[in-house]
Structures are given as structure tokens and as C-alpha cells.
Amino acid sequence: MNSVKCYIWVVIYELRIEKMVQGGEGMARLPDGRVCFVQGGLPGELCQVEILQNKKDFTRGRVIKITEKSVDRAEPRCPLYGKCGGCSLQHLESSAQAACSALVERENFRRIAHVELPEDFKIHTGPAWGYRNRARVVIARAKSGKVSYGFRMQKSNGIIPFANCPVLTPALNAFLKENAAKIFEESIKASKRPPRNFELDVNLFDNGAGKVSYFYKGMPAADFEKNAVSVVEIAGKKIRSDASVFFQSNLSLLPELVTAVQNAVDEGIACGEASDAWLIDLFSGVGFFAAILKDKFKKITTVERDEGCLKHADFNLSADNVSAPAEDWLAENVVDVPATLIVDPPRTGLPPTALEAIVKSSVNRLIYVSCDPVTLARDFSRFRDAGFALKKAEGFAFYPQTPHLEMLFVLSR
């Protein structure tokens, strides 16, 4: 019988990290000139890099040894760093993360939209740890009967258990320790599913005022109001939501975004580029921005396709809360006054039809809240071609220890 020997070739280069790119990887170049995106590399470092992916035009690798270390390198605080995948920037000092993100975004907009971000572009920051008030965890019971909880592994359905997550609020960590097993048993009774190999995805929300709400699929309707619904007070307004729908995950920094939006609205009305006749809030969720701004406008329209969000919007403000995709509403409604327009789309950015409808409308001032700078840069280039100019740009580091950044653009024509 013939035997076959298998060899695994490990390719390692010593590379100088030139800069950080979108997604938090370092960028270096191989001797043949190809770009290598390096997990765990910081600008200026000389590293030994193991190649993980080898493509014709680029490669990907990970740091296995640092020969020359950056002064901004930090020792990761979480023992699950590199396994969980949730906080991929823990190797960069918290105090240096905003400045690094600013450089990345300046280059992104230069490359994608061919525009320079304003000199006064600022990234607002808050607490670096213990800030995250919203999370999704998995509660599971092993064959031994022990109940544990954790996060889903990156690119896998596996579970990474944790005892204390350093980015979650203390209230969320304490709630999980005290209630995970109870919630698991509650869900078993509600669903009547066999407990063996059963895993439960649970959404958690800490309202910052002493209440943690939670939601899981199959939760009895009778328990929903008691356990899932929550109220947050921001800018003097009480906003109702629940743990099953989207809400911002960093309440400590959220007031600064609210202030930036309020300032943009006031400036637009004062200069005449917009008016107080009509506020249109697209991708409005639970009506968050509209509820805070409602006293400034004669007419308000919110547009949201998620029915769970709309129920809260009806509670949060008396307005024309429309159930529809934003692009459909824009296509079917004529905006022939200089309305104040706020858009807060998902990571995919504005649908082309929505963007086209905005351009053809009488809207002369647009407040764009983005959770993905790359799609914001793409959309901005289209608005600029249609005559809009960038008036204000701000960043918000809602997720410290990660490369994610939210941005606010104010555009006018």
C-alpha cells in the first residue's frame, strides 16, 4: 500500500507596517510589491508576518513576532482577545485609537470620494471600557447540565464563553451572571423544546438607569412588555424601545451625536437652507431623532420598514410614522419644500433610488448619519456630483477597541 506524505508550507516575511486601513488591519508590502493586510500590525512596526491568504493582487497575514514595537501598542485586556473576534483593536492603546481612525478615514475619503475631510474633523470619544449597553449573547446548556453564556465565534456558529466582558456595562455583566440560567429555563418552558444541545440567542439592553431588558425568539407575549421593553432618557426626552430592535449601543456617547444633529438642524433653519415646515427622518427606527427634534417642526414624517420599531415610534411621537422602505416612500411622495432631511441608513448606505429621489427633490440640506464610512464616502461622491457640498463632518467612536466608526455629514446645495 502506497503512503502519501503531506507537507504544510508556512511562508513568513519580515515586513514594515506602513499604515492602518479600514477594518483595523495594518498594511505592508511584500518584496514583490503586493499589498499585505496584516492582522495585529500597527503603523511603523517591523513584524514577522505569516501569510494566511495568497492572492494574485494582494495577500493577508498575521503578526507572529514583533521586531520593532510601536509606542502605541497595548497589552490586550481581555483573555479572549484573538478568539472572540469582537474587539480586534485591543492591541492599540485606547488613547491612540481615535487619531488612528481619523487617519484611516481621511485616506478613505481621499481615495473613494476624492475629497479632503475638513481640517476641523473631530472624532468624539467616551469611556474606552465598560461602555457597551446592548449585546447579543448565546446561553447554552452542556450535557453535564451546566448553563453557560458567551458570544458567537467570528465566522462560526461556535460559542466563546466569558465570565466578564470588559466592554459590556457592569450592569450587563452582573445581569448575565445572575439571570442567564433563569432565562434559559424560562425559554425551555415557553418553547417546550428538549433541553439537549439547546442554544438560545438573547438580546440584552441596559437603559443606563437601572433596568436591563432582554428578548429571545419565542418569548411569550405576556412576558414581552415586562422583560423586553425599556425606556431611555436622552436630551430630556424619554424614548421607548425594546431589546428586539435596533438602538444605539453606547449611551455614554449618544448625547454628543444628538447635540451634533440638533446643531446641524438649527444651523440649517437659521441660514435658510432648510425650514421648520417639515422634518423627514428616513430609516428612523423607533423615531429617535424625530422624537428629540419634534418641538422644532410643524410637520414630521418618519419612514421605517421594521414593524417592531414602528410600534415604538407611534409611542415616542405623534407624527406621520410611515411603514415603508425609504426608497419606496421617496418615489411615491413629492418633497417640494426645503424640508429638513435626516437619513440614518444601515451599513449598505443609501439605496441608489433613494439617493436619486433626494437629489431630484427640493431638499437643499441633508444630515447623513452613517455607521459605515466606506458607503458614506461612496454616497457623498454621488451627492457632490449632484451639487451638494460638505459643510460639516464629525466622527463618533461608539465602539472603542474595534475599528468601527460612526460619522455625521452635513451636506447642502
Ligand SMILES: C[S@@+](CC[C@H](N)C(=O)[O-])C[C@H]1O[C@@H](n2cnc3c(N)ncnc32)[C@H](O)[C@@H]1O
Second form
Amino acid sequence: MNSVKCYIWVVIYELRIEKMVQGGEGMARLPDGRVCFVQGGLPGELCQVEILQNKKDFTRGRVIKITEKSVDRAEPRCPLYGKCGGCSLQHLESSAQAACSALVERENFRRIAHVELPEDFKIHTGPAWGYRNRARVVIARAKSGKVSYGFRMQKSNGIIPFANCPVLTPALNAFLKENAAKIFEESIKASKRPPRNFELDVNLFDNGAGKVSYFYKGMPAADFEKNAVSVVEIAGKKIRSDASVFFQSNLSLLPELVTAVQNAVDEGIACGEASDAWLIDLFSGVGFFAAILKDKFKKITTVERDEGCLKHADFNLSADNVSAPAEDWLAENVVDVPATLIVDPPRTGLPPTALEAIVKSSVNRLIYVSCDPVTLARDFSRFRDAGFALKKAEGFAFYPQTPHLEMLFVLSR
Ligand SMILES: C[S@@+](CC[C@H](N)C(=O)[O-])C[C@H]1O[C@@H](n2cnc3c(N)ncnc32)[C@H](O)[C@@H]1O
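Starting from the form predicted alone, produce the coordinates for the form predicted together with the ligand.
What follows is the entire complex, opening with the chain shown before.
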């Protein structure tokens, strides 16, 4: 173990992977004590690791050979594994991913927020493949006239073509196969000239009930209602949205998150920490959570920055639906009753001024839905310093085969 081989430009170590860290890399230590983050390494494995990045405090590498394999190692299902950049955890058996994620998050919260996740911290799981009902793809036409489609590469702006993406729902894969060329032609007619580089970015949404909707910039307004708008039924409520705006991307598991949020709301009202006088849903998208909870409250405010969501929110619930940054709304509105507050910010977490305003308000209970446990941990430590405590934590495996996790925190003071 820990032997080193040096070729002209390549440095290779044999390393034992100690654990998985946030982002899905394995973590090992070099003989000099520096940490090495290892792409493709699983906890317990002994691997030959090629060093790709050599920094003063840490290094980065990739597995080139496995000497002792983990029992949880799986053969990646997708031929684009390692190329597309999307599903970097396919080398870990699907059935082992939630347990691994739970360990990663326990450590993440310990390290960033100095808090222990509750002993009963659970990650809800759903289908491991074919779950993703929302995607952004690029349809491209070669000079020969051949049309293909793929994902946009994160760093180079190139395209990774695919025929069948195993995490997309079967309906999305089938829709692309049948309609990519048609959508491309339609967009050319709409814009009266070929899109730049003969490429078209398209958002797709499968509503789980037989309709795939799509949107591209420049879609004629007359086609929008028919092609882009969709209705999803969740928890007995019909929710209107369209393919150009945010909507949750794992409809199979979404009902479990909805139930957890409903329970958190009911418990808050029952114990008196929150009230049914006012529901404030910040970062509300098309008014998703508020639309499901609307019958429980006397007054509702939803706040969402994307103006495209507003018409749907107005359709989904009769409430004070505001199109504004949440931090601006909080700066201009005094919350002086113990309202029920739900926040569901993007990966960046809460803007600091929004967080400060919540702390200064009369809100005593906060339901925080997060798609990034790192920013959740950061925000939690600020709330904790301001007197909030963690009441409940749950995880939702919305993105199997990737290191991403959805989480729900309930805080109170
Ligand atoms: C994770 S999504 C949640 C949406 C909604 N809660 C749902 O479940 O469908 C985050 C939403 O926050 C919106 N957003 C991002 N920054 C914002 C801000 N500063 N103020 C208000 N909304 C914001 C995004 O447009 C997006 O719709």
C-alpha cells in the first residue's frame, strides 16, 4: 500500500479509500498526509490512483485500477458514464446509494454546522432508473442534415449525444426519439433562420400522465399553451406549470416530500409554534407547496423571482402571489405573527439578507426544503446561532446515480 510509481508526467499511488465525501468522490490519504479526493473510488477499496491535481493542502485523482473491490461496486449501466458528467455515482450499487449518502450527510453537517443529524435520519428512496421527468437537452443538426440530441457539456459547451438516457423517464426518451427532428424544424420556421451553430436548447417536461411538454427560446406565443403548458396531479391537487420554469424533477418520490411537508405544517400548527393565520411560501415556483396546502390557511403569500411562474401560481391558488426576489419581499414586508414559513431556495441557499429578515421576524418555525445539503448546513448554522434548533431532518433520493440529495429540515425556536 502507498507505493508510488512515477512516469514522466504521471504520478500513481496505491491508496485505500477511507470514505465517500460530498460530491461522490472517495477520500484517501497520501503518504505525506495530504487528502486525495478520488474519482470513482468506493469506501474500503484499495486502488491505484492517478494524481490529476496537486495542491499544497490536498490532491485529486482518479481510479485507474482496483486491487481490492468493494462489494457495493456496480458496473455502470450507461455507456456515457465518465463522459456525460451527469450520473457520476453509477459505479455504486443503486441499493447502497442511500446508506452511503446518509453517511456523507452526517459528516457534512458535523463538519460545516457542528450538528448531529437525528439518529432516525432517513433517506426516502424511489426508482433508481427512469425517474427524471424534467430535462434540458440540445437538439443539433449536422451539415449533412442529420438531427441528433444530447446534453450540453458543463465545461466546454459541446454536446454529449445520447440515444437513450437511463435516468430519464421512458416517456422522455421516447418523445425525443420521435420528435427531436420535428421540434428542430419547427424552431427554424418560427425564427425564420437556423439557430446559431445549428443547435437548439430545449426544456422537456413529462407530467407522468401521458403528456410531454417542451419549450425553446423563440417558441411562438400561439404554440406555448399547446406545447409548453402542462398539468401535474399531486396529493389530489392539479398543478399547472410549463416546461420553461422550475418544477420538481422526480415525480415518483415527490409525494413523499409533499407528505413530509404537510406533516411538518400540521405539527407546527398543532404544537402552537406556527399558526394557520398565514402561510408564506418563499421560492415558490408555480406556487407548488402553497397550492397543496391552501385549504389549511386563512391567508397565503407566495414569492417567486421567475415571472414566468406567476400566471401559473395565480391559476393554482387564489393567494397573494408575488413575483419578486424573496429577499426584497422580506425587506419590504413585516412578518409580525408566528406564520407558517416554507423556504425552498435554489442550490445557492438563502440569500443572507433573507436569512437575517427571517431571524428578525416573528416566525418561530421554519420548514426548509433544500436541493443542496452544503448550503443547507451553512444556513442552518446561522439559524442555530440565532436561536433555532433542528427538530426534524429527512432526505429524499430525488437524483439516484448522482451525488445530489434533496433534504427537508424543520427548525424551531
Ligand atoms: C428549488 S426551486 C423550488 C420551487 C418550488 N418550491 C417547487 O417546489 O416547485 C427554487 C425556486 O426559487 C426561485 N428563485 C431563485 N432565486 C430566487 C430569489 N432570490 N427569490 C425568489 N425566488 C427565487 C427559482 O426561480 C425557483 O423557481
